[in-house]
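Only one chain is given next, in structure tokens, and it is the form predicted alone.
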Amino acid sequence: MKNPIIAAIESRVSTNLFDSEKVLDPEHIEELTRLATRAPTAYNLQNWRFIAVRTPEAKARLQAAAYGQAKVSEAAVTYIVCGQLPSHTVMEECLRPSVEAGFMPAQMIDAWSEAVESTYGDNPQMQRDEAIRTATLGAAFLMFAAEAHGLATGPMVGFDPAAVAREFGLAAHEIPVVLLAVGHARQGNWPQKPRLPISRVLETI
């Protein structure tokens, strides 16, 4: 029997058409998101956000932001991830829960902290890499924790960010990276698409 992480990877389609009809739940929309969060960031930040639009006025809101796109209103939940530009300021309440759980040393705070402002603190260039970087893999594990609830996935770079921003209140440091639509597949959605070669993509030294 194949393995079911490698069996949704090869299976996983980005999805156009969904069933209008099947909502979900407030409690199935945290999951997914609880399981999104999982994936990693540098530093431990967790300098993302996600925001679960569901409510057809607030669809309507993002339909029109994402140019028009359908599945916006007929996914169950469309999620705006966003990605923060990383701070040195939050490093006590991301890392203090590692610190209590004893794998941690106290003084890493203070030291990772440090880190931080070296990284980033005077390079936007970075900063905005970094918030993007996060967003992305946030979405990556957002996809993959709807397929193993059962749930299609479709996300979308087509939205224009500064109307998304506007719209939902975004904060100055954060940056909206993809729409991702959830929800229930109808038919007549194309399978998975062929991809490159590995001999076209993979170079090993």
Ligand SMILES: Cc1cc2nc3c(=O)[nH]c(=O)nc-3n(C[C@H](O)[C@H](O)[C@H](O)COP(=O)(O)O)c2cc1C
The other form holds:
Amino acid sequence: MKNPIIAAIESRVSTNLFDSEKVLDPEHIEELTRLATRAPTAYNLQNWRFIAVRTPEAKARLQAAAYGQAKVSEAAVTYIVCGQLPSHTVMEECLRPSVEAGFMPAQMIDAWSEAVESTYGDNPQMQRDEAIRTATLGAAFLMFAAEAHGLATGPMVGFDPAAVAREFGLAAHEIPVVLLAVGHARQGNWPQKPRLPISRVLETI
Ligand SMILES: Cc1cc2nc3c(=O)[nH]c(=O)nc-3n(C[C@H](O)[C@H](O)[C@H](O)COP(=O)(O)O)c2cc1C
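Right, and the form predicted in complex with the ligand of this protein, after the form predicted alone?
Following is the full complex, with the preceding chain placed first.
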């Protein structure tokens, strides 16, 4: 039998058609999100926020901000995966559990806080890059968490970020990076599209 992770990588598709009759309960959404947060982030910053849009009213608002894309409403839930501009002020909360678990020396909290400050402090480009990296990795893990639960996903960049930020009350340091529709696929979706040959994309030095 094929390794299940490899099978998921090879079978996942960007789903366009969802069964709008099927819903996900809040506990299920929480479990998918818990798995997504096992993705790595720089310095364990965890500079993301997942907004799970599941009520018809909220979906309608999100669909309008996503140029009317039907899957926003047809999927059981559509996540707004947000990246946050990194701040050293979160390091205590993010790293203290590692110290308490006994494997991270306590002084590393200050050391990593200083590293975060010097890496991102006065560099808006680096801050934005890190927010995008974090949310993208979170969304990727969310896709495969959904696959593991037998669910389909559809990522979207087709949305107005300013409208999403306004409608869903994002903070000034939050960027809506990607929308991810999650739910049950209905008939008629395409298979995964063939990729470029590896020789076009891989350089081994
Ligand atoms: C960041 C990102 C943004 C995307 N935005 C949209 C979108 O707004 N609407 C849409 O229908 N598909 C969108 N897609 C789906 C892509 O078209 C799809 O992933 C690509 O064609 C490969 O499809 P496959 O993974 O099913 O082979 C997006 C995919 C990604 C990764």
